[in-house]
Every structure is written in C-alpha cells, then in structure tokens.
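Presented below, as structure tokens, is a lone chain in the form predicted alone.
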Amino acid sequence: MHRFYLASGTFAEKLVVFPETLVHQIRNVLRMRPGEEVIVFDGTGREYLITLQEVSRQVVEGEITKVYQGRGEPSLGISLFQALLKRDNFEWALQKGTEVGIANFTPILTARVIAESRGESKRERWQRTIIEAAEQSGRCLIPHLNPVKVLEAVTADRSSFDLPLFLHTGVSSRPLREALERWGSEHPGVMPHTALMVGPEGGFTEEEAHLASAQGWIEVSLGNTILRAETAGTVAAANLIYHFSRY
C-alpha cells in the first residue's frame, strides 16, 4: 500500500486534504481512484488509514478510517556523523541509511572532504530524500537532519553518546564486533545512545583519528575489506540494529 508523509498539524481529525506536490503524484503517476486506500504517517510515530474520497486535477481528499501506532522503528537510535562526499553519493548514504533505521544525520566537513558544494545548498534536497526514504521503508518516524558541522565540534561532544564509534582502518581500530561485546560485557543489557562518524572518500587521516581517540571515541572496523564511504554508514549502522535486536 501506498504510503505518504504529511507533517502533524496538517490535516484535520478525519479529512486529510493532501497538498499539490502528492496531487500529482497521486493522479496522474499512481493513477488512483476514490475508494482506493493508502497509508500516511505524521512523523509523530502514528499511522492513519486513509480511504480516498475525490481524486480530481486539483484537489485529493481522503477520510481517516483507522489511527494506529507505527512499527517501522528500530530500538536502537543511531546517530550518523557522514563526511560530505561527492556527487549523490552523500544522497544515497542518507536515504540507504533511513531505510536501515538510522535516527539522526549530521553531515561533517573532514579534511579530505573533496565534495563540490559544502551543504546547506542542498539541505532541501537531501531532506527529501530522507522523507521519501522513509516513505518508502515503513518508517513511523522521519529521521533528523542536523546542520553541516565541523569534525572538531563533533569530537569534542562524545559525552553526548553511550557509545561513539568512530569508524576507522587504523591499526588501532578494533572490530566492531569487539567493541559491541565489551559494551555488552560492561553494559548488560543496556541500549545505548549510539552514535556512528564515518569519514569522506579516503577516509579520516590518522590526525583526525587520534584528535577522536583522545576525546573518547572508540576507533572500529568493518574488518578486512574497505567499503565506499557511502557504504560503510548503512552496513555498520545495519550490524548495530541486529546485534543490539537482541535486548
């Protein structure tokens, strides 16, 4: 079924008038009509089944037959600091990484950062990404999009996080799954606030890797073979749903 984002507040308790950009959407590329039945989410964590009441050029209006509480979250809230990369790659990291489950993106300028554009030009775009990302993947919640930050600010809040992993192919890194059985060991049964930095297209130099170290960020890798920067996000964040799954 078909499912959409509307923004709490922005429909009335039993009539959903959806705005211009779905008109279309709904009309003339999903080719709906009245009776047929989607889905829409308010960002809140609630779901309303929607029955379609007008399908017209302009106007798509719709009666709220069932609220019900959505499933599509994991338990586990992650942070991902990604360094901007380029072209769509940092794109694609963002809507991979909100159909794996992630909670919150900060993009972060690196010293290897080579992107065209340094961000905010683009935050409507990637924002749109992460809604229809979510729209997509069953999420209840959309995920938080957090202004470009600089490496060093993000370092120096580590006390933020339970567990800041800094992903790295140092020689002082450990695996990841090293680093989740001492957290297990020392935490039992404990969810932590997690947050994941992962670095830009030749990664973090070993000045940036130290300047985290020293701030308390727990240097890990993916083991043996190196992934895309746009990668290693959603495969590292995708480890950290299903192992901490089993709280």
Given for the second form:
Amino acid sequence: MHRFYLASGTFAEKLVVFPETLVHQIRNVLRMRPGEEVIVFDGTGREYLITLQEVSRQVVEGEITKVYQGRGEPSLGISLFQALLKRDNFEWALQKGTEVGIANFTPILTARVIAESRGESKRERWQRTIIEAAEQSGRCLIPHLNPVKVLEAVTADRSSFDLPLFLHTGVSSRPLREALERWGSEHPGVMPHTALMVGPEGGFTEEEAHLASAQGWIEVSLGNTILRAETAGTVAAANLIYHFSRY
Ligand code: SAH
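Which structure goes with the form predicted together with ligand SAH, now that we have seen the form predicted alone?
Expanding to the full complex; the earlier chain stays at the top.
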C-alpha cells in the first residue's frame, strides 16, 4: 500500500487533506480513486489507515479509519557519521541507510573530503531523499539529519554512544564481528546505542584514526574487500541489526 509522510499536527483527527505536492502524485501519477486506501505516518511512530473520499484536480482528501503503532523500526539505535561525498553518492548513502534502519545521519568533514563535496547546499535534497526512502521502506519515524560537523567535534563526543565504531581499512582494525562479540560478553543482553563513522572516497588519514582511537572509538573492519564509502555504512548497519536481532 502507498505510504505518505505528513508531519504530525498538519492534519485533523478524522480527515486528512493532502498537501498540494501530494495531490498531483496521488491523482495523476498513482491514478488513485475514491475508495482506495493509503497509509499516512506522522513521524511520531503512529500510522493512519486512510480511505480516499475525494480525488479531484484541486483536492485529495480521505477519512482516517484506523490509527495504530507502526512497526517499521529496528530495535537498535544507529547513528551514521558519514564523510561528505562527491556527486550523488552522499544521497545514495542516506537512501540506503534509511532503508536499512539508521536513526540519525550526520555529514562530516574530514581531511580527505574533496572540495566539490563541501557545503550544506544540498540539505533540502538530502531531507527529501530521507523522507522518500522512509515512505518507501515502511519506516514510521523519519531519520534525523544533523548539520555538517567536523570529524574532531564528533570523535570528542564519544560519550553519547555505548559502542562508537570507526570504520577503517588500516592494519589496526579488528573485525566488526569481534567488536560486537566483545560488547556482548561484557554487556550480556544489552542493545548498544551505536555510532558508525565512515570516511570519504580516499578514506581516513592515519592521524584521524589515531585521534579517534585515543578518544575511545573502536577501529573496525568489514572484511578483506574495500567497499565504496557510500556502501560501507549500510553494510555495517545491516550487520549490526542482524547481530543484535537475536537479543
Ligand atoms: N583507499 C581508502 C578506501 C576508502 S573506502 C582506504 O584504503 O582507506 C571509504 C570508507 O569506507 C573508509 O574510510 C571506511 O570508513 C569505509 N570502508 C570501506 N571498506 C571498508 C572495510 N573493508 N572495512 C572498514 N571500513 C571500510
């Protein structure tokens, strides 16, 4: 069933009047008709089953027939700190990260982020990408998008996380599985609030890796192959969710 995000407070208790941007999509793109059902989620975890009542060129509205708690969230809270990437690759990381269940994204500036990728100018597009991916993938919360931060500010803030993981291809990295098993043996049955730090196309410098590990970040490797920067966060998040799903 088609799902749409409408921020909580933007619609009434019984009736949803869809905003202009969705009128065209519902009527002309999806060609929906009165009597058909859609789902709306409001970003608080609630979902609403809606029966469309009017679908005209000016107005699309429907009646709320059911309100319930959405189920599209992983039980593990993962924050992804992703170095800025060129072209559309940062958006790709946001889209796939949202699908897999990441709760929180922070773009970061690191030594090897190339000039072309810098700046916040794409923020609106990033936000749109996250919302569309959340609609498509059945999320019932919209992942949070933080402002751009510099790497050093993030590594210094290690105490916000139970398990801060620094993804690095260097020799001092231990396998991700080992880090997760160690956490499990030291904190049996506890789901960690986890951070993933992923570098830009050229990776992190050794100085950055040293700084992060001196501040308590755990250097981990995802295996013997080198993944593209935009792939690494999603692969790590999928592994974490799989690992902790047995708790
Ligand atoms: N030439 C770079 C490759 C960077 S890949 C280097 O050797 O470091 C871009 C980013 O993706 C890396 O900074 C890291 O955060 C992540 N990444 C890619 N493959 C990885 C792997 N096998 N293990 C851990 N992190 C990886």
